[in-house]
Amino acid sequence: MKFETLTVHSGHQRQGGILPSSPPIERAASWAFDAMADLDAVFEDPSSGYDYGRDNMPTPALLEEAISALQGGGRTQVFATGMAAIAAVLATAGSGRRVLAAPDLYGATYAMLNAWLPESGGEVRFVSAQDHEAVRDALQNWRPHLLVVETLSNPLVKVSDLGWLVEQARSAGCKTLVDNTFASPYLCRPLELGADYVVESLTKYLNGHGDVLGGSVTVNDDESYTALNLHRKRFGATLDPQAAWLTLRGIRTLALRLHQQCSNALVLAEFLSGHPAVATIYYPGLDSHPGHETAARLFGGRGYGGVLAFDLDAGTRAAAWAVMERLQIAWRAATLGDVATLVAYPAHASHRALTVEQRQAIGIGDGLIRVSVGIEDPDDIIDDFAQALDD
């Protein structure tokens, strides 16, 4: 099936001859067994039953199924955040061992990198995913165990060349872990490109409403696969069901929504690069965007994302503060992947964590402001943007 018919139907039940139009959601915490020999079977093969709710669920086992559907095959878990997902993978995957990850990641994994890490006894270096030369040196020289890199990078947008980067970390022995969250399978399977692991956090475009915490894993080994299952019973960072159906609802439409995000995103990027109060302008769909062509590529035609970034020519936390207060449609809020258009301010909300050295390292300047495009109209979009930097 097309993904787009795959949204639709992946993640339903048959109850007998019949099957609903929505999977029903079971929020039992434990099940009750006749037989002791039943239980006891289940025990030893969870994937045979359900037996507590900490192990397993029949809602998000559904979840499960049409996310492992959609990233185009593989065996899926869910958890409670998508920072659980990545930190199961750390867990099993990075803990005592080697790590190299790309600089400019989500601010929260790149503190979980710098500061947990060495904790737990591995180690972590910091190389350009975009920086081939570098990559290449890092994986033959220092010879690392996990490569940690994201679709597209959290908040400028770069892209990153996931054929060749698994490439090269296979040839040197090393697993890769792919966030894969701003470009949702809908754009990217980084799974048939060969990566070990993907990660989607659910909050963002696979559920796409503002109403749901939750991640995604998405391996293609059973050890892995058994792996991260251990862990998250281990740490109880199970998904709830209501969160597990509403995800499965918010997929029904991912392939539409994305469109629209998608090309609401390129054209107020093509009026944002021509404003004269923005100095540079982050979006791959722009021809001057220096990923453009690897992106094109790896998308397939679909689109660039709905987000982007922009640097403010003025380059101060007031100037970047006042447009954001002056936005009247797209809303100030620390997320993204939402049917509604929001602003962030990364300095202080997703970046937070970094010192203003870690920031500036990687880009983060004080006049950054990121955008998450949701459905609206474009021409009010546009408006909104354009009353908001003309003031």
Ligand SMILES: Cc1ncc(COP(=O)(O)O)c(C=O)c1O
Given for the second form:
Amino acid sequence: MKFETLTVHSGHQRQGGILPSSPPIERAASWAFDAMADLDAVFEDPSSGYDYGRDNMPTPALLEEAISALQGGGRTQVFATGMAAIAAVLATAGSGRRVLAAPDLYGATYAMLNAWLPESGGEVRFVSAQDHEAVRDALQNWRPHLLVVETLSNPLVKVSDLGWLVEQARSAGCKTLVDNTFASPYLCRPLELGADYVVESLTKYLNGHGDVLGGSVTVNDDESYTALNLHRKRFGATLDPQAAWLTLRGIRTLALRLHQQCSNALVLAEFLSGHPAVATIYYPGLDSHPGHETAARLFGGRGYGGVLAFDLDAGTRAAAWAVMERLQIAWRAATLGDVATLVAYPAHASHRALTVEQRQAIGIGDGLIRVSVGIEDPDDIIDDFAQALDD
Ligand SMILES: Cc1ncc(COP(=O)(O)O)c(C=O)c1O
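Given the form predicted on its own above, I would also like to look at the protein as it appears in the form predicted together with the ligand.
The complete assembly is shown below, putting the previous chain first.
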């Protein structure tokens, strides 16, 4: 089945030969058994049934099935948030080990690597995923165990050449974690390129409606899957069935939403790139973006994502906040991937945990605004930004 068909037809459940158009939300937190031997059998082989909700639950399991289908295979574990999903990978594959990471990751991921990983006995080094020479050098000479990159970086939407990175890492005996949140499986399926761990913050595009927090990790090998499952049982960041159901509902329209968001983002990027108040625009759909060719190859012509960022010529926080506050349609909110257009101020939101120097080193200045473009009519989005910038 093609991707669009999978979004609609995966993660359903037949009941006695009948297929409900929407799966039930199974809220049970535990399951009672008549025969103790049957309960014991489920403890022994968790895939044979359900015993206790923190370990596994039917509605999240359907979501896991759907996400695996969208990622092109593998097995998926869902978590209470995207950060819980990233923490699960770092705890099982990074703790006590050497981790090589891009410096311009989502701020909370960067902070987890920079602060928590060393506390847990691990070591971290940061190397730009776009600096191939430095990546190759670190892989060959430092011999890390795990490489951490984002398909599209947050917030400057730099494009990681995942095929190349995964191949280099693998030949140096290093596993790769790809945070695919900005691209979603609609644009990119890193597992198919050989990535070992593919993370999505379900809070963003997969759910898409601003009413769920969730995360997922998809892997290809049973050993990693079992380790992640054990981690979830131990630490308890289980996804609630209601959130799983809403995410499944969101997934049904993932392709339609992303199609419109990519198209709207390109139109807005073209408008902003010609505006005198804008100094620099970051969007891989523009020919001028250094990752344009890579994104075209990686995303197979489906689009370039729904997120863009731009630096105001004025370059100050006051100017950026004034533009953001004049917007009438776009919402000022610290998230992305919703059906509504959202603007965020990275220096104080996604990258608040970084020092000024750390932010400057990765190009996050005081005049930077990030936009997650929604599915509204593109004319309304342009008009909104035009009046906010021209005021
Ligand atoms: C790229 C990226 N990864 C992970 C996360 C964390 O996801 P969550 O907020 O669901 O924990 C975010 C949140 O903004 C993100 O932007």
